[in-house]
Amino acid sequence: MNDTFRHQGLRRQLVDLLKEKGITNRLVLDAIGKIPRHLFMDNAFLEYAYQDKAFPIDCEQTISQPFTVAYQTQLLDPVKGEKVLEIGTGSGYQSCVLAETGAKVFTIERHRPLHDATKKRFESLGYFTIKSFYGDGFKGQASYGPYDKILVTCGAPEIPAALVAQLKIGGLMVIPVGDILAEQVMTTVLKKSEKEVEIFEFDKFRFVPMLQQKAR
């Protein structure tokens, strides 16, 4: 693997950015300054690997800004031993960071392409806990549910009833939710009953689109 000093040193000043933008989570900081981020991209990409900012990667996915990443993982609040399943697979990066946090990672990827080529690279890089799936994330993975957590990484029209049912009592969602062409509203379903949800709503970000059934 190559991670280099230089690597290294801009992961930490990645670290002091998010810091200044208000990410506070410690693990969730940490697990950003471990993960070599330029790992998780093409080529063409790798000098800006440690930049604030999203880059496209394979089937027109695109990998997140760290702070987008590090905003979603801070209101998740992921604890270690907890169940966290993820929608939206793409490079993987996200996985790792939650993996990093000491959560127990199920996660979904649509693309064929990018679920087989993530699934190696988790290999690669040592994270073998992580349990990846080509699938439909609207359906979620009931098989190994329920869940603590559940992370969508891409926009939802709207919040899929099949993944609350796959949260337990109690348990939380962090999703974007809005026009899949415009921008999304963060928001948090917190799973009071088998009837009742709470939903808060934060910041605004874009994100490429949740889509139903497995791409073909």
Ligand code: SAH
Given for the second form:
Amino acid sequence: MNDTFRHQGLRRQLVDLLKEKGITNRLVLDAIGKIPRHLFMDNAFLEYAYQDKAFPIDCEQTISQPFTVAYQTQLLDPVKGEKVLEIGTGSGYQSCVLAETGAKVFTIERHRPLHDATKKRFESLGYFTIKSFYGDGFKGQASYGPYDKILVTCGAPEIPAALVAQLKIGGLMVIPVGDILAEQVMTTVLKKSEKEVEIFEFDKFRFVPMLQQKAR
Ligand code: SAH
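The form predicted in complex with the ligand is what I need now, so please give it after the form predicted on its own.
Next comes the full complex, this chain leading.
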């Protein structure tokens, strides 16, 4: 694995920047300090890997900005041993951040090439416990549910009912909701009972859209 002292130094600077931007969760900061983000991107962008920016990956998708990853993970507040379902595997970076916090990670991607490449990446980086699926995140992954937490990393037009159904009672979903071509509001959905959810809204973000069905 090609991870140099220079990469490690740049990661420490990124962690300091995220602290300045208000990220306080130790597990999240440690995960970002540890994971070689440059190995999740195309070579052309290697030198940018530790800037706080989103970057293009395959299939016209993006690896989320580190601040966004940290913000979502901090809201999700994963606890060791919890089952977490992620929608939008993409590069797999967010999945690895979740795995580093001790969560049991399940992740779904609708683009086959991304799913295939990222599955291999998990293995080559030693993340053997992450289970990845090629499928439609609107449907979730009921066979492995219910989940303690669900994290959606694409901009959703609404809160998918199937995902609420796959949360445990007391479980939490973090999902950006809004106009999929403009801005979305970071939203938390706490499942209080089979019939009742409590919803809170946070800051605005711009994600790539959550789209129906597997891509062809
Ligand atoms: N978590 C990723 C972010 C990737 S961008 C990372 O850390 O790199 C969001 C991803 O969501 C894209 O790869 C996109 O293809 C995927 N996506 C969009 N709609 C989806 C859906 N319905 N089901 C599964 N994945 C979806």
